[in-house]
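Next comes just one chain, in structure tokens: the form predicted alone.
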Amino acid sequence: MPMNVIDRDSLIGMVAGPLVWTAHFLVAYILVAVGCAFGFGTSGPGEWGAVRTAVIIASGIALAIIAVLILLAWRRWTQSGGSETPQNERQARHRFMAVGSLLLCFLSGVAVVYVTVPLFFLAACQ
């Protein structure tokens, strides 16, 4: 079913890593700035508040969403030929989806992980 919705000459499947960074981000700082604002993010360095809980799973959750993303894209890759020297237009299209799918959703796995590392050092309201 996700092959249906992500196939090969989806943009979607190209973008679908950086849309689901995007998604944890709001949610990271809608969560921070809701539990600031209502008390549930007082906790320390040391800590751990209802705030960085809720973070934390949903970085679980996007990292989760971004790795499935990658095989999906893995396998689109090795479909189009892998590294062999591609046949014709569509072949070399179809592998340069599937590369920059790769990369992206490899770029906003590390940009998710960028976004929850402060939560281990700095405490969610400072």
Given for the second form:
Amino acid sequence: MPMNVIDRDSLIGMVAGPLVWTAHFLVAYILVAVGCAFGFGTSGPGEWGAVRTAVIIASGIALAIIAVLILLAWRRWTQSGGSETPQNERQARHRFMAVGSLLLCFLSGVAVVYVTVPLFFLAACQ
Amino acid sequence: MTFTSTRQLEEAARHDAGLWQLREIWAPPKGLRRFKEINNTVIGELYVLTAIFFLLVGGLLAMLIRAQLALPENDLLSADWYNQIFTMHGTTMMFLFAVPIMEAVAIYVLPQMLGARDLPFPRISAYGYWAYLLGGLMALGSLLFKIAPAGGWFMYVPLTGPEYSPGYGPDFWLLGIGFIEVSAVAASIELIIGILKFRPPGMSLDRMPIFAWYMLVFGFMIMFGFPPLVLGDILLEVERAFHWPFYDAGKGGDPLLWQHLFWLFGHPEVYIIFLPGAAMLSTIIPTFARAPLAGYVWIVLAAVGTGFLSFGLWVHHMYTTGIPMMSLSFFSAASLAVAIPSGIQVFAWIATIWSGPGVLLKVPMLYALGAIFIFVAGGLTGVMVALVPVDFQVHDTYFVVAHFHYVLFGGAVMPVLAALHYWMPLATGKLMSETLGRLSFALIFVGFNVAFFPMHITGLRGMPRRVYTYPADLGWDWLNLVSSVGAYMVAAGMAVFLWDWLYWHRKHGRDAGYNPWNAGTLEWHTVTPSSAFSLRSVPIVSSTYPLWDEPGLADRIDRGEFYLADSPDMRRKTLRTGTVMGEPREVILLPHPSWTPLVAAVGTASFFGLAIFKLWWLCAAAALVVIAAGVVWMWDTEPLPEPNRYDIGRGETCPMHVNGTETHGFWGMALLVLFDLAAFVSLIFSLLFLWTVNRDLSPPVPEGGLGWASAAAGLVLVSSLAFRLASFGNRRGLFIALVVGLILALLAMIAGAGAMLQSLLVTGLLPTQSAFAAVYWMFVAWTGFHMAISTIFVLYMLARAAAGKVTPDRRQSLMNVELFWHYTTGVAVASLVIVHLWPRVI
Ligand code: HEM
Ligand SMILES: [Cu+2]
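Instead of the form predicted alone shown above, give the structure for the form predicted in complex with its partner chain, please.
Once more the chain from above appears, this time first in line as the rest of the complex follows.
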């Protein structure tokens, strides 16, 4: 995604975090469905295996992207005056969009972590 | 001064030409011609009324259920009749009440809240409304003949397939509900574009009423949530009518495919219902707490976050179907994550109440508080059933029935009742009765808990749902009796509400006057009842609660100090503004009353109704009626006034006709394409799903079709190029290039369609043979359908061109059609690749 979409006050930029979550969720779902159907995922709890590793790598990538998005949103937030009262309309709007994306990124990050944690405990394809 | 009575308004209109013009052009036609009206206030009122009517029907069915279950071994209803009744209860409540009432209320109040005269496509709202009414009556009609669907509101196959439900029941469901989906999509396109483009100047995204944020998310959720169901519907209907075995395990299909498609829709559906409920609460609570909503941006986060996460939940309805454990854990995780935004909302509401100077416990607020209480209780059991082991235990018992009624009642029914009490003055100018309101609230709130709390226990004691009776002495008897008593209390409460709503307050209610609740949002800026044109002039706002923060604003709106305060040319219009900041961009000429939406809806309804009985020739006739109505409807779009500037007041002017990707027309087409794309992706999902579950059966390779397929792909690509040429020529003013390009595009597309058909015919694969073959054919049929639509569009564009209606300055319709055209090409190429290449490479 070009930087200016995220930097400008755009709705797409605001929902970038949840979009990453969506992509990760889909990838994880498809990896397990296809992987298990083809017998790549016969690992038991605690063992590694192709499917598990692939999903965990996907989670790592997703979390990294979300971390970058958080940094960007954070920068926009401080640029728009941080926690001071906004001076004008423009600033108020920038602030709102920045905080909005920040919060959505956090939520998406948590949701990705939730998806990832059970991976370490469950058998892959049962 | 602000008008405080309708009398003053009348008085003013006599001396004020602008006000007189507005009233004149927005006055609904009288008598039978009233049904031509398309304005959002008239359509919104009908919509609300109809949705409440369906609530009553659903409620009556619930009363029959509870009468039957009150006593053990009761024989009031036979088993089959009971099945029909609970199926239609669930179906009516979910499809005919819960989603439509939210659209209805939004269509009614949003324009007033956003300082717009109407929504972007009033005729589409009207069409959507009529489609909903007719489709709903059609689906319910089956009950009168005792041939209603009986497979439960989620219509699981194979129970509803051709073998086990040979009658018409499921067809009523599939076609009736499929039809209603059309109207939901219409409404959601309307709401999305209305919210993004029809806000008053100054209302940037961070100042939008919170109701609008929620409805925006609601609109997008329908865009992505309904397509899987529409596709599932089509597949099932085709299986029933033509024996294409998508769900038939004997032929490589899979019943679980239906479950996936259904719940891909079904879980978001729960939030599609709940988010508008939350929107109503988030609007009502600040008014009665007399404080702005605490944590505006947090609520936006909650709405948007819920919108996304709710799409990661569908499989939690399928925990017990043998999906890999690891996949289940994803859905369990998402189900827990979605509790976070819901929790945030509840805390924000409580904080709002806390931060104000004290709550006014008027009836709407009572309902709102009741809603929160019930919803939170439902949320708690929701977190319980989201845990896989708990669900293994209580799956399909009355525990689940209790859970989802808590969520639906708290999330939808109570907020709707609150909203109706709250906003009624806009429609009638009268306040609903406080006394009757308290009575109905008490009956409904207490009755609801008496009815549904015991069901948790009945469920834990093992009573399964969907049984028409039960033996005595299993410990279920008194619990069921109590539930039934509670249900009748709810009914009594509803009766009180209706009496007040339909009759009492209109006759005897107190005049509401100006801003009766002292609310902060724009819909209350003038004396009630509000006018069909919403507001005298389109204001410039500078806060989320303009009526609280900007003293004198209401008054200035009423005096016509802002934009569009008159209409000397006697045409309905409103302002289109920029998406993020809301600056004026275009004056939109809105359509005047017309019969076309109603005619088109009757045509569509006839089409679906006749399809139930497989009367294909009559179906074709109905389709022609729809097309004809559509052409009449669209013909006068893109008027081009000379000069193309309009004086919007305050010394500013705006163009009256803009071409380009920012126009509401283009967005409408783009959203339609998005919706269609989501359905197409669902079809791809279906193929991949069948492939992963059928490991012993590899997808057949369509031998010998490759040549034809390449030809087809080449032809459709050529047709897109030709279209490009046509629109390029038109921009340069080359009429010949336009016409030749369009004709070339048309011919190439038709030839492409033929080649595509041939590419499967030569392989000898028949759709009835196996599920894979059926899916291949579905790809071809799907593409063919789009090609047919595109063809009609282009014929229409040629007619417009001949009439001189396509010129360099008037190219919006051409652009819209072009978008659809390229999309069709994309669908065709993707389908060809999937059918002909994919089986060869795997
Ligand atoms: C006082 C009002 C209501 C009562 C007494 C009631 C009662 C019931 C009962 C007893 C069932 C279970 C039937 C069975 O499994 O045999 C049921 C099912 C259901 N109800 Fe309600 N209900 C009420 C209102 C609502 C509302 C407002 C909604 C939605 C907005 C709703 C949606 C459903 C759905 C979706 C089902 C599942 C149907 C199925 O299993 O196919 N109900 N209701
Ligand atoms: Cu669900």
